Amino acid sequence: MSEILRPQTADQAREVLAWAAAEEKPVDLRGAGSKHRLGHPVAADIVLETAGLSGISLYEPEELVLTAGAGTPLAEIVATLDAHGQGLAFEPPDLGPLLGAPPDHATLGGVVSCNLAGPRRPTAGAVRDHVLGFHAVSGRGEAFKSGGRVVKNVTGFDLSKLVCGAFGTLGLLTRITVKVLPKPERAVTVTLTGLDMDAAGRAMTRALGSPLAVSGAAHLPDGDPAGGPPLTALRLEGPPSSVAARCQGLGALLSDLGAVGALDEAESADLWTRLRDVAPFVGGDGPLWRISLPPAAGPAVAEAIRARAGGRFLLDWGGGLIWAALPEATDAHAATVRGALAPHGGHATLVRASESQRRAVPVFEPPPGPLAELTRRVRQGFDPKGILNPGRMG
């Protein structure tokens, strides 16, 4: 049985990390524990939860930026932008349901450590783009930063584009600061329903390709709900009159690829709410993988894998997102996902599976041996005992 500590500051925080370092004490770092399932499982003596390291302690409106600790609730954060008409970019993910976790509790160093962006990443950039600067304790025990405030304050090894997608593995973030842009004045979804994943996917492309400023593009094939006709969802955001004039020349774009509808904006933001979080896919039991490839490659990548397999998908990001969730297996598919995707690159993340697979499976693409290498000597630069998530990335 773990014992769990959660510290209440940051120094707190170092003293354990450092005698956790002098003992050779494996540590499981975890926010509210939404996505610890996301990943290898961790055997550690310890699991050191950052809910005590929580609250807004920097927020400027008019600087558009944010300061909080990594155990701060998204939710609480969200509520705070939106008072104020502003929001996170990247839209960041609620997986908490979707990996048997209740929802609204995932920790802005939960999404950071993950890199978890929604569907505006095509636009908008990925987490990484968006975190300024952050203060963290590395598995030796020390205490270290990077960035600011501002962008400019970035200079030298940029390590936030490090920690995002770490997975806790190269330190303990303890204070995150993040850009915040306004929300937009309206948002409107084009439709089309009923097409395959080829002709979806010549959508998407003509869509994101076009000067109309698409905001999100998803195709649903199994429809929304499922069971329901094959959906491709576009997305316009901006000032009332500029959305109304892109939607008219976007109807008119893909006019030739079959009837063209819209959703209004309640509808909308249903729908993209659910995309985000992956919705169409809670609450089943077999493997669910996320795959991120080149856009084009989407829809032949999903079909190679549906002939093989069998299961039902999702397209986001124009394409270049596959939520494939697939019939049990003892390998959870690995070498059918893999195997489809290894002519376009890319890279392919099981999400869900039993513990059993996640054991077994290569949960993360295994990276060539050059880059094995580079991360292997990254890793033991912050972790040199090895001591932070052990084995969780691999």
The other form holds:
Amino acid sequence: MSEILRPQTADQAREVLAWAAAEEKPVDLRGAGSKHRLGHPVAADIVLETAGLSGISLYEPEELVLTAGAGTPLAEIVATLDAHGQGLAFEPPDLGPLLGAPPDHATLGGVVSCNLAGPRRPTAGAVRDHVLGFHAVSGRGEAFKSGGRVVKNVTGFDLSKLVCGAFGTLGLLTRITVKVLPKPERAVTVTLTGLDMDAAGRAMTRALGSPLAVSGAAHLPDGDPAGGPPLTALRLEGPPSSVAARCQGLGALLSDLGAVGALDEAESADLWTRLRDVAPFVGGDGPLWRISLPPAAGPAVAEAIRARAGGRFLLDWGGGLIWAALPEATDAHAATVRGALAPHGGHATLVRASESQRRAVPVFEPPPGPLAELTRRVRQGFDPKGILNPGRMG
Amino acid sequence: MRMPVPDETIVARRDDIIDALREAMPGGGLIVDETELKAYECDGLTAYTELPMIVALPEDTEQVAAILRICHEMGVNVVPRGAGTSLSGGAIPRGDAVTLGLARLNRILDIDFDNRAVTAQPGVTNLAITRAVEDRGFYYAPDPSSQIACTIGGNVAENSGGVHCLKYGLTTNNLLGVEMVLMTGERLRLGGKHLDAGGLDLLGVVCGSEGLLGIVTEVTVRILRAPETARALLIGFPSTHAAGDCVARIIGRGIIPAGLEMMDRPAIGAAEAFVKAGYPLDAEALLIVELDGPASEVDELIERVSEIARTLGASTLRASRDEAERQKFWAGRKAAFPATGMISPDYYCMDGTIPRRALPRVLDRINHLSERYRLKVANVFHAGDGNLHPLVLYDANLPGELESAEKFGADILRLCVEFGGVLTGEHGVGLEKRDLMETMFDAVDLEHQQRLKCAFDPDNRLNPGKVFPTLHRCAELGRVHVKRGEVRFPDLPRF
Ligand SMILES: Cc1cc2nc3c(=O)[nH]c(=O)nc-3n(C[C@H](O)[C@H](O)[C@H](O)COP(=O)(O)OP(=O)(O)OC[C@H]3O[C@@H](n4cnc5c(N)ncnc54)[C@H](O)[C@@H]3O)c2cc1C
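What I would like now is the form predicted in complex with its partner chain, since the data block earlier showed the form predicted alone; can you produce it?
Okay, now the whole complex, with that chain kicking things off.
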């Protein structure tokens, strides 16, 4: 059994990592563990949990800024913001249930470390676009900080970007400052029913290339609920009068492609939450891939994978994000997925797979040689002894 | 400001270096003649000049790689340069360095409307990207005031912003990918036309790295469909406090304008005298609020913002009725720098950021400093995101005035940090703010940043002397200082 440590202060966290660096002991860093199965398995006798580094220390709604300990439950942050009509514009997904953990367990530090963003990603940005600054402890056992609490800041290297999506391999985040934004007053969804993948791709491209400010463009080839005709969904957000006008405009723009419908506010909110959390694929147990690619290539790549491996698909980000739930296979269909993607550029992440598959198959897109070497040097600067989640990113 | 001292051992080898570079650039593009080198002696921070040892203007990425390889092998410093409009001295040459100018890499390589992306060489100007896609109703959102001249490569290096970045983000939020060449001549691609490139977000740190990590040779940015309409409000207030309150309330009410700019009385006066934009000369503070989007939304938000302004006692309130009027509202703000140049022989442009609500207090303190230094100051701000551009007015011909202006400027930046802000919002650290870095970061913070530099450029050849106040050798930074045998954190809860 590994030993679980829960530092109560950033300084205690620093002590642990200074000791681990000196003893060259690998440490498995965790928030609440909801995405613990995302990435390669980490072999470590010590688990460091951030639960003790919790709490919102600064929230100024008029400044659109919030600072909280890395272990702060995301749900607490979302509720606090909600009370002021604000939110995290990057729509952090709750991948807990998808990965076999309970819902609503994520911490801020975990969301940031995995750089996870939901359907609004193409227009509002990812986590990395909303982190303004942080405090962390590197693998050298030293506390350091970067960024600040203001939106516009080019003072020094932008390490805030680098720690987003680093899966804890550069440092243990202890405190994070994020930009928050007013929530849209109203959100509705325009739908198209019965489009094949290619036509859905064209619909999404046309919508996102229009001045109608579409803030979500997804395609569910298996329908919603699954088993129905394919559903293409386009979200519009903003003041009520504007949403109404754009809803009409979008309907007119797409009417030649298929039957246009609309979801009301409640249906719309429900759909986008389920898309965000990849709910249609919760409970399955075959390999699940998350593929980020040039949006216009989404339909073709999904079809190419389907032709060789079968499986079920969700397209988000106007085609720029494919979720592919595939049948079992020893290599989790890595060769098929990465082969289909290669001509277009992008990256495929094996989000869900058995532990043995996650040991054998590169979970993250393997970088080309020179980039891999540079990445290794960057990581070594922050974690020379390789104690922080060693091997988690491959 | 301390200028870097040239390394004489490099300067002594100048002829050999020229020979080697000439071989790599058979089609020309090498500048070695003193009168021609003069054109490159400074950047937008014009008070400081230094003649570059050599200027190399490669014509393609292969030549960039070849030049870097030669400089790497011969131990020569390199200063990257786009259009040379940096306001922080980022592109100031060195007497012991090759200035590597990217201006000839000026082609747009790919316009992809379906993926909403443009790929361009680094020497393409910011505005040229919008020009290339506007016939189809698209544009590139970050719009620095220098957009006619500055290059997209320079924008990436500085993570430049513009008046529209409150709503649409800075360069970094609109950047999808780059090709870059490391000091060794190695070529790399980061990102592409997809989002969140996977692996470590090196694209995120290359953006804003001020030419210290590598030479950017290709840039892919996202383009947006232009909004259906844009309208602006011109709002005058009898006090900067009221204007500051108005900014806070607009945002507090959930409105994120496309642009939210403020000017103080001296700036209003200078701009009005220069372009006759119809600004109210009796106002202590002027706001320009731009709203964009579908027409129905814009009309509604114009009304809401007007209501806020009225409640807070606006002395002037005008909404643009057509595109010409909107442009007119902006004309004064956009010409604020040259306008200041008309009322003072010289000016020094600062670039700190503060939490928005500190605006009135920081302004008061700037005015006190202005009295103490006996130098006038005109203020223009990107008020929506708290980015201040105080323009310190001085006369370089009066002995000591430049030094006073610099001290005044440094005090303003320290003030920004004191109020929870930062040294630079969009112009970069460069040479100018290098020695102030320690007001924001301690030694450990800076060492962690410098190790990133070591991973990209271990010999510290790229743009040396910029950004970091003290230079540690990479070998020294790499060492781990272990203290073994410490008590193993007895106070910690275990499970
Ligand atoms: C009148 C005026 C108004 C301005 N307004 C704004 C504004 O509104 N917003 C704003 O953010 N800035 C503004 N600036 C500052 C400046 O225009 C920007 O910083 C711009 O991005 C610099 O681009 P450049 O091509 O001139 O780069 P340069 O000044 O030549 O170089 C800037 C830095 O980038 C590096 N560099 C350049 N090209 C490359 C490359 N290809 N690869 C690697 N490194 C490179 C250089 O070494 C240097 O450190 C203004 C400047 C002026 C003079």
